[in-house]
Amino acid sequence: MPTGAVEDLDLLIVGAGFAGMYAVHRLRGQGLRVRAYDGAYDVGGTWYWNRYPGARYDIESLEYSYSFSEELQQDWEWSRRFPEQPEMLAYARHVADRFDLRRDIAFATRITSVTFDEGDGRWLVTTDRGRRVRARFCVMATGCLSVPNVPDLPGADRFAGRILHTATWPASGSGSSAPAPRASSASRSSPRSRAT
């Protein structure tokens, strides 16, 4: 689509984690034109970004997995009751593959502005890639962990070592096959919102 063109959607979804993926699947199944946008290079949300050693979920795997499809529940077997990050991410990718969700998700794309046009009752959205989108509804599926909390520690600005944050952990050496974030977390860069 040319940069100057405006894409018309029924629903625009911000985030491609578990909530965003379900919204794409469910709303697309109702015949609506939907597209999700995520700053990551793949699905998974929290499980894409939080890849620090030992990251795992504190709820049993069967409670965290999707229940909208009996076939999906039957064809995925969890390795443990409380899965670790690589398995959570693998599950998210499996769901995206099984339901062909990626075709309606724009990755490595952040939303830069959202305005409501009172005249025609639509949201006007602009991305950091220059795309413009007009949608009847805007669904914020960013979750509660989309913006890393960076504590204001006295003297942190003078620390000469490497600073790491759990939400911007480097992909190398973590067991995750996800590509590294666009903004390096290995230096002094401040974490940005992950889902927008």
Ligand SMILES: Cc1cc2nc3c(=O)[nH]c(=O)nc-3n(C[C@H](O)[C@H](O)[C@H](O)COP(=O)(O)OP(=O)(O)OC[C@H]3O[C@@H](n4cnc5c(N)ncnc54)[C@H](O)[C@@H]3O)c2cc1C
Second form
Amino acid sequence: MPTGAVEDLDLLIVGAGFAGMYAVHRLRGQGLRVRAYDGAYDVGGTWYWNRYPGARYDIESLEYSYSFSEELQQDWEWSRRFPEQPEMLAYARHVADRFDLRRDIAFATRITSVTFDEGDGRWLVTTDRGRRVRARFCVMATGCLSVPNVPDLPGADRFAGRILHTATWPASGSGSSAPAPRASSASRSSPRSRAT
Ligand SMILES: Cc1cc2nc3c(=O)[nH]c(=O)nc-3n(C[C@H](O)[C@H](O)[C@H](O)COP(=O)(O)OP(=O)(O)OC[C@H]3O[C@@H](n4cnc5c(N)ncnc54)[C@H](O)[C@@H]3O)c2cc1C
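Now show me the form predicted together with the named molecule, since the one above was the form predicted alone.
Full assembly next; the chain just shown is listed first.
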């Protein structure tokens, strides 16, 4: 869609983690025009961003799996009870492939404002890529832990070395094959984040 044009949706979803992915699948299946937006370059949410060495589940994999599809449950085999982050991300990507979720997800795009237009009863949404969207409904699948918490350490701004944050860890550090998060001097979501 060209920059500046207004996209009309029944339902806009913010976030393509496990909640947003399921919302795309479920609500599009009801015949609604649906699109999810995520600042990440792929699905997975928490398991896309938090790729620091040693990141893993503390919930048993079978309990953390989607249960809406018996076929999905049968064709995915977990390697262990408490998988590491690369396997979690691989599972999310497998689900996205299997249910063709990405065709209704816009990646590398952050939602910057959501306002309700009382006049026509629509949400007016803008993105950091200049897109404008009108939607009857918005689902905030933004997660409860998706904004990195950067500790306010005295003197950190004078530290000359490289500063890493677990939530914006460079892709090469974990062996994951997913595209790298935007680990730059600016945070993905918090102006306080200084991860590099
Ligand atoms: C380090 C870590 C370890 C965890 N370990 C476990 C565990 O072992 N077991 C467990 O049960 N839970 C764990 N959790 C909790 C985990 O967040 C949830 O289990 C689950 O993954 C949340 O899924 P979600 O889809 O709701 O949100 P998320 O996975 O957080 O996805 C939200 C998505 O929304 C996107 N987003 C947010 N704001 C915007 C915006 N304005 N515009 C565009 N996109 C936006 C983000 O980029 C993100 O991709 C952990 C969380 C963290 C951070």
